[in-house]
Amino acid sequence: MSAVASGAIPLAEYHTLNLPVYAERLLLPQSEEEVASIADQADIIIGEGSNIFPRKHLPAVLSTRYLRGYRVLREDTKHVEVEVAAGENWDAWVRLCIACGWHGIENLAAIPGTVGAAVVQNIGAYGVELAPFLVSVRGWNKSIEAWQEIPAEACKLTYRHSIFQTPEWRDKFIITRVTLRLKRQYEPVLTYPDVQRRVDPSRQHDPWHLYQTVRAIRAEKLPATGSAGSFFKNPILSASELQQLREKAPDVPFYPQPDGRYKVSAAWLIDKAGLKGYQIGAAQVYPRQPLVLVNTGGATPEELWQLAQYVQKTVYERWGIKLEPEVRIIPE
């Protein structure tokens, strides 16, 4: 496979919304050496395209999906540090970790995308985030034309955010390897009601059971194809903002955060605004999970864009809450 393809390259197979957009060039490095040699040709950096919304045809796109492999750096009786290539599929990586007896990320089962993208997004689900397990990332910095090793604290991971989403780093730093510190002892995290209800108490100390439980929950809520997962972030509100919202919506689900703020369910806000199943053309608010916008087949980027804007406008008018996209919209 050539690392570079030119012309009008269809991108439907390179992003999970399956929209009919093209790239002028598609760069598919299969090694770090190739990353360094072709990085200056890339305008946009993606993994498997599971968290992007391309609104129009794009210039040169580089995907790290073919960077593969892993190695154990160090281990003791309590922890193991593993360096894994950024292009490894995240869900496959979770399965491998369970098989190897490396624990902590079972609740992140079935999240689409690559290991590198997991860091960019600081993925999280069912009471677990990637952040506590990250040690460092390695990548090519286009701005200085050099390799860099960036420790976890410098990545500034917060709720669904990292420095790699900021203008100074986005599309300028290509993550090629990620180092994670995982546990040797399995400690199930069963804090979310959906997980609590579904886990068999007699198997709660079986990591495979938790993995399969989370997969089953996600499968019921997400379409098999045509989505980028959660399209919007759950709003994070101050105590006073939450109080104002609860005056309009007493039953809104909310979750206290370590910083004293509160996470509110965006899915609930969308659902109670009457938008579940709402459709513009072939773009739809997914009936089983209103946080997801889905291409039901043949949707155009404009239809999806109109739907996203309509959801934001309706939720703001109904609840006074501005929903922020979780997906990366290209161009901004």
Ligand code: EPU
The other form holds:
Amino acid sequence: MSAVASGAIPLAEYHTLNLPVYAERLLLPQSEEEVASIADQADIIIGEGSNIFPRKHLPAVLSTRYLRGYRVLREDTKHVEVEVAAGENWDAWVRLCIACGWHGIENLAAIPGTVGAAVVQNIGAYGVELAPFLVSVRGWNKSIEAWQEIPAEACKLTYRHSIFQTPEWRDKFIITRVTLRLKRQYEPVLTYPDVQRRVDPSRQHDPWHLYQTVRAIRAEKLPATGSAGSFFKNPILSASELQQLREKAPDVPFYPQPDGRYKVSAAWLIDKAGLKGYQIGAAQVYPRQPLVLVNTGGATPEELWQLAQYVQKTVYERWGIKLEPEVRIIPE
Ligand code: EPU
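Given the form predicted on its own, state the structure of the form predicted together with the named molecule.
In what comes next, the whole complex appears, and the chain from above leads the way.
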């Protein structure tokens, strides 16, 4: 397979919203050497495209999905530090870790996408986030034409955010390897109510049971195809903003954050604005998890865009809250 394809390349297989869009070029490097040699031709960097919304035909797209492999850097009785290639599939990686006896990320089971993308958006689910496991990231910096190793603190991972989403880094830094520090001991995180309720107490020692439980919860809430997961972020509000919202919405679920602010449930705001199942063409507010917008089959980018705008407008008019996209909309 050549690393570069030109012409009108259909992107349907290269992003999970399955929209009928094309790329002028598709770059699929299989090694770091190839990354360095073709990076300057790339306009947009993606992994498996599970968190992007291409609104239009795109210029040159580089996917890191074929960068594979991993190696153990160091280990002791308590921890293991593993370097994993950015293109490895995240869920396959979680399974490999469980099989190897490397723990901590079981609750991140079945999240679509690659290991590299997991860092970019600091994936999180069911009481666990990637951030505390990250040691460093290696990648090719197009701006200075050099490899760089970025320590975790400098990546500034916060709720669904990292420096790799900022204009200075986005599409300029190609993550090729990620180093994670995992635990040798299995300590299940059962804080999320659905998980707590469904984990069989007699199997609390079994990481595969937790993995399967999370997978089952996700399968009930999220569509198998045609989405990019949550389309919007859960808004983070100050105490006074929350108080204002609660005057209109006394039942809105909210969760205190370490910085003293509050995360409120966007799914609730969308649901209670009456938008569950709302549809424009083949683009739909997913009835089982209204934070997800889904292409039910044959949706156009314009239909999805109209739907996203309608949800934002309705939620703003009803609750005074501006929802921010969680997916990367290209072009912004
Ligand atoms: N809710 C409703 N109506 C619904 C569904 C949910 O009111 O139809 C309310 C409920 O009160 C529920 C609350 O929303 O308790 C939260 O729902 P859920 O547990 O599904 O979580 P979420 O906050 O909507 C976030 C992540 C998901 C992640 C889940 C589980 C974001 C943007 N999304 O969703 O991540 O799987 O928590 O931890 O933070 C993703 O990022 O793509 C993603 C799917």
